[in-house]
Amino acid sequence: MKERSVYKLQPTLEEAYNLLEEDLSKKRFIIVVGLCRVEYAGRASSKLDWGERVLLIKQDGSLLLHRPKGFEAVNWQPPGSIFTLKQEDEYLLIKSYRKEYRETLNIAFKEIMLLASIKLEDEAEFEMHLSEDEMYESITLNPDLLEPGFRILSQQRRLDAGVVDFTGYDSLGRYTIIEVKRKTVDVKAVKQAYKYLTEFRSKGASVRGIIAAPAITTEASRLAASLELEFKKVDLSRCRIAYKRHMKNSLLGAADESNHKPNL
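Show the structure of the chain whose sequence appears above, on its own, in the form predicted together with the DNA.
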């Protein structure tokens, strides 16, 4: 462990103060579990009375305070905030200040059950698949995912009403515009697609309109039908396969790069 980590159970507030001071300057990942009270002021303001919580302070100056329940942190500070420590009466005060919004977060600890600080190493690259971009990409590479025989004319074509994802001809040669959504289509998405369709038709074009997505809500489906917009179910796992096949092939072409490792 060689100085990389410090753990302390039930430290006194003074011990905690001294440890935290070093942790913050050494920019370690800090975990504090204890009884605290919180005040926030900035874009809004909040108060939270005494309770047992888990505080995370990261090496980049981000802060998260978690209550025993719920996905979201109850109070936080994004990266880059500045910390100051104070010992006051019976409390250990951790103050965090964020310049951009002039936001302050004050946490007063009355009792600390655990203080841990560690220098963490994590250079891995986070790979997210099937973002909206990649869904488009997989369709571009394989328009049959939309409809057998579909030929793409344009992508991300700008209109007055916005940007339409695809235009092209279907297997019967009909001019078609396609709006792609990665997730369940709601009425909002249908209305947007209808705007595009209207814009084309107002220019006198005979256009077929398609919304392509993995799913659609019942109400959106009803609206789409009444607007003569077709819904096409797109299978995400098929997109995934098409995309991976593409990545693999393009990686083969750039195999030299795939062997690179960071120097660290």
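Having looked at the form predicted together with the DNA, could you now put up the form predicted alone?
For this one, just the chain is written down, with no partner chains and no other molecules.
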């Protein structure tokens, strides 16, 4: 049986290069701890001088670089990034590149304290404790959760094909229907939303169709694109915060109203 994890303490730069080359080709989860310098160029630019940091390269091609303090990454690249390695004099150079946006992140390691890699398996679906009704309520109160500038015209509108969650106008004044899902959108959900879109268009209406949810499967995403349906990612944590804020304000309002009632 092949080892699922590999690690090396205080590897030489040559050893680190060979290990990283294999790990990247096999799309393993990589952890590098060491002394590095960072340069970023793209939609903006930044430089970070020498310091001891933790580099994470995930199996989907995303990258996170952390400093010893703070929970946010100081530099990051999203999934699908392209990586190249180069050993130059006394440095090991790791380059992460995003072709679409011409973004480049160059990390030069002078010393590596730990290099570890592992092939992780995780197919569990993340589910935040927020009911569908609470999600609808938070979106009704704050339509920007769907899309900035969106104005809701109706909620739970009945059609021949079923019930569409929201209708309204986007920031450009385009009539839009939105199907909201609390869980990951699958092919069945896309077909359901397409029925609503087709019904509106059969009446001669110019309509934009959106499916809003925390995530969407690859197959569903391809089908949605072919049917001219857009996917909008909904942040459940923002929905939860908006809902809790609304409930808090409602309770404070009720308490204030009670305090101002005259005593009989």
